[in-house]
Each structure stands twice: as structure tokens, then as C-alpha cells.
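A lone chain, given as C-alpha cells: the form predicted on its own.
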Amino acid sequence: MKMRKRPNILLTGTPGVGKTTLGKELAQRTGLSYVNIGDLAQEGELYDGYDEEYQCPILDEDRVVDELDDQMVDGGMIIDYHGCDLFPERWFHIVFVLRTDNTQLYTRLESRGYAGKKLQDNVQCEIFQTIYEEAMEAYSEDIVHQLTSNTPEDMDRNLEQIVQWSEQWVKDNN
């Protein structure tokens, strides 16, 4: 029996916009496999040094891509990461950039222990739509979509929209 083709989805956006919550819920609803790049890197120690300024390890992007490539070719993956230009364009069928109101984002990041430059830079990143622009440059514009992610209602609506898109993609591609 031939395996059904399933889409690969990228959830990206500034830290604190709700990627992980959405991604985990989406995996439950669609049966797609969810991968949080931060967790993957931690488990596999896929790092290339430490960033003193931001107090965090530096991702070894090549090793992350090597680690995931076979699974991505098979399809059915949801990838969650705050950057997107490290991934090959061929990996994704659709890219969702989550966006959050700056005041809310500030509060969410502060509650995670972000402070100083790290907090300011992430909020500025959101203000200047940095991740959205990065996505528009890295992928075909017709697969990049922005989703508002401020409230639980937004989360539910985004979830419904992506589940419907995913079901339609499976119908169209099998």
C-alpha cells in the first residue's frame, strides 16, 4: 500500500507568539509529527558555541538540517522555530508566521525571564516584522501567511484554519 503524502508546515515568529502551543495542538488534531527545533537541538546537543550577550547556546544550523532532512522528505512534519531562513525551501508546503501585539509579547517574554537586550531585541523584531520579511525572502510568497496570535480565540481560529488547510492539501495531493 502506498503511503499517503502529508504536508510539511513551518510555524515561525518571534519567541512568545504561541508557536509551541499551536504546534502541539495541531499535531494532536492532524496526526502530523511536531518538532520544536529548540528541544531537538537540546536533545541532540546541536550547538556551535554559546552566545554570551543573549545567554543562550548557538544553534548549529547545518547539523539541525542534516538531522531532519530524511523526515522532511517523507512529509507530515510541523516544524516550530523562531527563525526560518536556515531551512531548505523545498521542505515546506506552507509557512505560518505568528504575530502578537507588542504589549502582550513584552509581558509573555518577561514572564519567561527575558530581560534587557534580549527582551528589547525580541519586541523590536516583532515591531519591524523581521521574521515575516525573512519568511517572504526565504520562501515562495504564495505559501507564506501571517496569523494574529493574541488571544485564545485567535489560537482556536488559527488551529481550525491550519487543520482545514492540511486536510485540503492531503485531498489535493493524494
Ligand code: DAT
Given for the second form:
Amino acid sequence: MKMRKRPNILLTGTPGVGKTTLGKELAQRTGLSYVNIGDLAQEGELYDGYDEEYQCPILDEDRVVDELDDQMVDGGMIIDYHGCDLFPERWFHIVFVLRTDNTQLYTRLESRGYAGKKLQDNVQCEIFQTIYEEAMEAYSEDIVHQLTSNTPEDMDRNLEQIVQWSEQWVKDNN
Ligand code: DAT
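The form predicted in complex with 2'-deoxyadenosine-5'-diphosphate, contrasted with the form predicted on its own above:
So here's everything in the complex, that chain up top.
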């Protein structure tokens, strides 16, 4: 029996914008599989060197892509990462860039324990819409959507919209 085709969704944006919260809830609501790239890299030690400035391991992008490619070809995946140009363009049917006001983002990242340069750099990343521009360069512009993620109401609305989009995609492609 042939499996129903299901879409692959990329959730991207600056750390703290709500990708993980949205992605996990979305997986529950749609039955799609949620993958957090940071966790995947940690579990498989998919690293290539160490970044002294940021005091964190450097992602081995090729191994991350190899690790996921079979699943992505099958479809039905939700990918969560604070970057987007490392993935093959063919992987995704839709790309959501979550956006948060910088004052709110500052508070969220501070309570996550970010401080100093790491905190400043991440808030600047959001102010200069770095990830949105990265997404617009890496993917066809008509599949890239920005979603405001300031309040719990925003979270609910985004969830609702993506669930509906996903259901429609499944109808249209099967
Ligand atoms: P990310 O995965 O993008 O780093 P997260 O899902 O871990 O972000 O969320 C960071 C924190 O902010 C977490 O405590 C939940 C909160 N948050 C996320 N989106 C929100 C929203 N739209 N409204 C209120 N709080 C939100």
C-alpha cells in the first residue's frame, strides 16, 4: 500500500521566538514528526569543531543533512532550527519564519540564561531580520511566510493556520 503524501515544514527564526513550542504542539495536532536540529546534533554528536567565541560546538551541516535525508524524502517532517540555508531547498514545502518584538525577545532570552554578547547578538539578529533574509535567499519567496510570535494568542493563531494549511496540502496532494 502506498503511504499518503505529507508535507515537510521548516520552522525557523532567532532563538527564543517560539519554534520549539509551536513545533511540538503542531506535531501533536497533525501527526507529523517534530525534529529539533540542536537536539539531533547533540544526540548524534554531529559536530565539526568548537566555536571559542560563542563557547559552543559547531554543527556538522553535511552530517545533519545526511542523517535526515531519507526521512525528508518520505515527508511528514517538521524541522526546527535557528538557521535555514544549510538544508536542501527540495526538502521543504513551506517555510515559516517566526518573528518577535525585540523587547519581548530580550526578556525571553534573559530568562533562558543568555547574557552579554550572546544576548545582544541574538536580539540584533532579530532586529536586522537576519533569518528572514536568509530564508528569502535560500527558498522560493512564495513558500516563505513570516509569523508574529509575541503573545499566546499569536501562538494559537499560528498553530491553527499551519494545521489548516497542512490538512489542505494533504488533500491537494493525495
Ligand atoms: P525557540 O524554540 O524559538 O528558541 P521556544 O519555543 O523555546 O523558542 O520559546 C522560548 C520561550 O518563549 C518559551 O518560554 C516560550 C515562550 N514563547 C514562545 N512563543 C511565545 C508566544 N507567542 N507568546 C508567549 N510566549 C512565547
